[in-house]
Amino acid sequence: MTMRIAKISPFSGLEEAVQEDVLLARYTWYGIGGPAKYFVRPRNLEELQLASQRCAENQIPIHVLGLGANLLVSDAGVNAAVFRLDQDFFRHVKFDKNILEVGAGVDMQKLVLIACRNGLSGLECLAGIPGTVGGGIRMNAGGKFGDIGAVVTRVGVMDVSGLLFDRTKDDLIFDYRSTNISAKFITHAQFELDEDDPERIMRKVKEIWMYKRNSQPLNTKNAGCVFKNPRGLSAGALIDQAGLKGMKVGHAEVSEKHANFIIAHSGASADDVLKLVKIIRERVFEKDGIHLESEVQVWGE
């Protein structure tokens, strides 16, 4: 008689926070991509620490998922633990005059409106940029109207061993679409904002939003700008000048409105998008000798 040995989960005791083989397509703005081997939604710091430690002990790779706004997941998915800090503990918002402390899972668009209603200026540059505070800080979200890093004074982080510590303004470096934060997790952040008239702040938010609505394909399935702008140049202009606007591979298309956006039409696969990314890189390099660096994260390539 053959005995079956029950498989012990590396997340034993964390069943309330961990699911297996969860399709990631529903968690990305592209709406495409395969499953995560483990999908972790910790309800507090203790669960986050324990789950991360279990990953380290079992050599399980870790990915951190915000709103999936600048993410492309491969059709095969990821053989990893995908952490999503979307529980109430990681979505707190606390005011102390002009100081704002928020959890990493807070939606940046909601935060812009909260700050506006409370007469606090400094986050307007985030209008129209989807994502969570954690993801926004990690990539120094922003654009021609400013970046999130300008108002960050403190960031709470955690490494894979579960060690918690703060990074303060004097040792944080915010660069174009990057920071010097190497810890795997951002747990919370503090912003120092300016007091101002809520109506004036809202006017600025609306102006920025209108600019983006008129220049970007916001009502389509996309992951924002696919490539970083080379120093002093526009990636969108380079792609346009290479004659690639409107190019399609399968059901993926280079936007006619803004060439640095790739739209995933119904039926598109991650492979369609990746093939289009490869073609764009090759054509721009052939024409201008410039290697376009990806701004969109790709998991499971």
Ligand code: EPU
The other form holds:
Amino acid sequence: MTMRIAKISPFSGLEEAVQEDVLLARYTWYGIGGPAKYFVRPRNLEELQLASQRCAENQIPIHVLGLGANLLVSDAGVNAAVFRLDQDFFRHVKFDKNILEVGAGVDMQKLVLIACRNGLSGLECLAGIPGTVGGGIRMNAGGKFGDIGAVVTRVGVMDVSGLLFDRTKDDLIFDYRSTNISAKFITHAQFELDEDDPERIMRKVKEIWMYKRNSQPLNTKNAGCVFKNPRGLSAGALIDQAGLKGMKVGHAEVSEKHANFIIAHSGASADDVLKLVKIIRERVFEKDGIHLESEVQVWGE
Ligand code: EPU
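Following the display of the form predicted on its own, present the structure of the form predicted in complex with this ligand.
Every component of the complex follows; first up is the chain already shown.
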């Protein structure tokens, strides 16, 4: 006689918030990526806490997905739970004079416009940077016009056990594309902005937009700058000087417009992009002795 053991889902009771084997390609700007074993979209804090606890109990690795704009997911996908905080609960926007309180799932571009319309300045530097507030804070999104960390006053976080706590300005450190936040989840954030004339704010936003439109391949599938700038240098200029603009592997190509961008043409795989990344690293190291460090997050094997 054979015994049949029913397989119990690690997420029983959370069926409405958890899907299995969801292709991540449609959730990344590259349009690349295999499936996530579990795809979790909690509708409130309790679901987030419970789903995270279940991952911990069942040794399921956790990834948190924002807008997938700074991300490369492997073709094989990830044997993990991918959380996406895109439900209403995580997308609230509240004002109290110049203090802005928002959920981690809020789109940074929408926030830039909302702040502008309400005459609040400080987020203009995020113009043209795709991502959610949570992702933006995690990476300290920004560029030469400033970064998000400069206006953050409080960040709500949650660790994998479901414990919620606040990190405040005095114990937060925002560095070049990084922060000292170690908790797995960012749930919400507070910004302190300056009151200013909406028209003046909009002019600044447009200026930054124009700069990017002129120097970056915005209308292509890419993940922004692939490498961090080495201290005092520009990764884009180094790759350019190594003569790598236009170099292709499969359907992935080093942008002719800005060498720190890799464009994924139709049919490109994660493998194409990763091979190109490796070649760029090798060539720049051979020429200049500099190790380029990835800015883009890579998930999966
Ligand atoms: N350059 C070249 N060739 C190129 C690209 C750039 O010679 O192919 C030169 C430019 O002429 C310029 C210098 O390199 O003299 C710097 O280039 P750019 O002004 O485009 O700035 P960047 O340092 O390459 C950074 C951020 C961008 C951000 C811009 C504008 C990094 C790695 N990149 O780029 O961020 O949009 O400033 O604020 O920090 C991103 O993080 O994904 C990203 C795109």
